[in-house]
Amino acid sequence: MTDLAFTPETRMLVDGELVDADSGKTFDNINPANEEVLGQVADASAVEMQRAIAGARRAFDTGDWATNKALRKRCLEQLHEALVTEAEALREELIAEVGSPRTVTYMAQLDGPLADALLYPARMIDEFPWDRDMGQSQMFGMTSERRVWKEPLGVVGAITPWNYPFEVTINKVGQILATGNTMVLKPAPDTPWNATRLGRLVAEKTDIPPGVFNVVTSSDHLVGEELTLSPDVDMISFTGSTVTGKRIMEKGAATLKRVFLELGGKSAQIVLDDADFPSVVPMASIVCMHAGQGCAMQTRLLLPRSRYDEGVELITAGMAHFPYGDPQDPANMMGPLISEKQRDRVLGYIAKGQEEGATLVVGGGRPEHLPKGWWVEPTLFTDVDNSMTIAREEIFGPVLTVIPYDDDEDAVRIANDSGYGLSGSVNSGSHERAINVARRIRTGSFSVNGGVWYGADMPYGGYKTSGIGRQNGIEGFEQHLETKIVAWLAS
């Protein structure tokens, strides 16, 4: 075992008590920068998902989580003060577990997050309008006055992935608690102390109740099953693969829950032939940022004809000296893949990428300099047909494809030519003609000349098979209440 720069949490929280597997099982959490064992953390069972299960049920239907407005936000309040407080620590932990870089934990892995994941919908929880006065009604010769109120649905099994672990399992909980659900929680076994900790700090640092709050670890992933099968579960939460999320769905059919998946990408960045190519081009190479392992990623680079041979120049450039190694060294932007099984995967998609016709222009394997730990070499296609399989199916690696168009219109059609529709954006000159093909290209969030469109208040999701419904904003609190009109007479 690695000497730890943090102490990890290695129970459950299952109905308001940090606990250990019944069996006393437990399961190892890897480096994957050096394939070492950072530690264990507990193996549940479904004996103790049922449990989690039941907990939230009745904590939902029992207790008064659901309408007391002025404790969910005392308590979201408290939890996020208690994640400030060990921010430094679980910083740490994200770097050894995640094998994130530690500049991106200062961006997206943790600081953005931590900022407003949980300040928005505590604030949300005084603006939201709950009770909507609709005016009144003439009907059968009677006055009534008419109301929507919004209410919380129920139970909510959120499943998160192990690429952000931390950002997409706290902007679901801001969220979920915050509209007066109960939860809980199944992490991906791969990074399973960051919810741990958060589990920790809920039964220490926060008055939430017992039960209104869950984490269930465990090695198996049929156990975050017993969510979706589960019909004491109202809606299922999850983020990850296209593949899961569809299995989600078949299997949530059968107590007609409601879904929110945030599914994979296989995004476009266009560059128009107006750009400023040397500021541009080159940052598309940022697709190698955590190995690539982020499903809004630009995966797929579009450069006109016209410009083509400059573009590959300067990409080329830009992916052969991309910063990676170290997670710990804040030179690197790039670290290891999550596992072995996922090193492997990405290699086979170069190995079909080059089968395919593709040209090899930079990287392509293991660096020989790293014989320790899951890594693939930043890795760049040029001469890539949209066809091909490395243009259509996401591979979560550091894999950048290029791919020449002719003109705006054949740019939106390739760009629109996928299964996927999770993000984007364009490069121009001009904004108007920047923003013209933004309106056109059928994806959920969408960056014009660099704009930035992350935060809490931005209702993030995907079109076409990247999803269905929204995480954060409005449109993201409004998806975990349900709505009830009620009327009576008027006096």
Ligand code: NAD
Contents of the next structure:
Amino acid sequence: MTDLAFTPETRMLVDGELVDADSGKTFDNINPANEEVLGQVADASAVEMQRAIAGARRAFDTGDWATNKALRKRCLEQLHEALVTEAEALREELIAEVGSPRTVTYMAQLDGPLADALLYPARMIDEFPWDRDMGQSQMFGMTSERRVWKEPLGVVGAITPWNYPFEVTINKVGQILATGNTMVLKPAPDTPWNATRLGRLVAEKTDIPPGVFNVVTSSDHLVGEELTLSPDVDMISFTGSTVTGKRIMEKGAATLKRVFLELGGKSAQIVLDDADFPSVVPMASIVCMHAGQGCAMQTRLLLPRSRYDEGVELITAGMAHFPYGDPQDPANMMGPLISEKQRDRVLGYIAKGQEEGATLVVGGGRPEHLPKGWWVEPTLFTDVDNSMTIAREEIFGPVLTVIPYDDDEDAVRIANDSGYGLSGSVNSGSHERAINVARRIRTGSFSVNGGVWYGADMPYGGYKTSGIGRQNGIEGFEQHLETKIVAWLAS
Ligand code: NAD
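Coords for the form predicted in complex with nicotinamide-adenine-dinucleotide (NAD), given the form predicted on its own:
First the chain shown before, then all remaining chains and molecules of the complex.
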């Protein structure tokens, strides 16, 4: 077992109590960079999950959480403070259990969401129009005063992935709790400790009432499925694979669950022929950041045929020199894949790319100097046709595909020729030309000449099979609310 630079929480938070599994069972938390066992966490069964759901239900139905906005605001601010106090321990924890490069923790893995994921929705509690005055109406000979009230949905099941676990979780927590819902969090089994830490902080450092926030860890995905099946859960907020997203919808249909799904992507970076190639094209290697384990990664690089060779040369150099290795080393931008299963899945896609006739230019295998841990080299395929498997399916690894196009029209066509619609970008010497492309791309987020859309006030999500609904922003906030119309006779 490794010596840890932080103290992990191994217990769950179930209805206000920090508890082990009833059976006493635990499962291992493994460092993906070296395969060492970091420690253990409680391994729940459906019994503890049902207890958590019942606690969340009771807290919603009988407590004042759903109606007491001042309490909610204070609690979110307390939780923010508690997280800031433990930020350095959380950073070490994320590096160890996620295999995230230290550098990435200063961005979206930790510091980015820590800054605003709780404080933005806390502020919205004061600013949101909970009670909209619609004025009087004359109907059936009566004069009525009319209102639109916004009310919380009830109990939300939050199911999270392992790639940016804290980022995804804390953005869900902020919006679910600010809107007056109660919740059960079910983290990915690969990265449980950042979630159990959150449970401990809620229990020990905030006035959040028992049952409002629960964390249930399990090595069994089907324990999470209890959330999708339970009639006591009103909504599922899920981030993960499209396959699981579809299953959640299917299982939730029986109880007509509201679903928010943030799923996969196969986004395109379009480089127009008037772009500054030396500054833009090598940057496409950023797809390898955190080993490509990001849903918004731009894994298809679209280059104009007129400057194709020049572009390939530049991106080849970018990929060949992408800094990877020990996640603790701040020089590295890429660590390991999360698990052996994911490593093998990525290698399978690389083999498929070769079989289907793409040209393997950089990487393609396991790095010899890293025998322990689940590593794949930064990998570049050129001469890719958009119909190939590696251009259509989400690989979730450090793999970039380069696809040539004829003109702007063709670039837009190829970018949109995908089952996914999550993100993308365009680079051009002309802002107007770039904006014209941006308007035609069917994705939920898009960057023009390097613009950054990330932030808790920005409603992030996908078109097509990349998801349903939005995380964050006003749209995300509203998604956690019911709408009630009310009228009374005017006096
Ligand atoms: P997954 O979708 O299976 O797992 C994500 C979460 O869903 C985990 O917490 C898991 O325990 C839970 N889960 C799994 N089956 C469930 C079920 N039937 N009911 C309820 N919850 C369930 O993802 P994975 O298998 O860990 O990764 C596979 C692929 O998912 C990746 O290669 C990648 O393409 C994609 N992925 C996407 C994102 C994203 O941010 N969009 C994140 C992680 C993974």
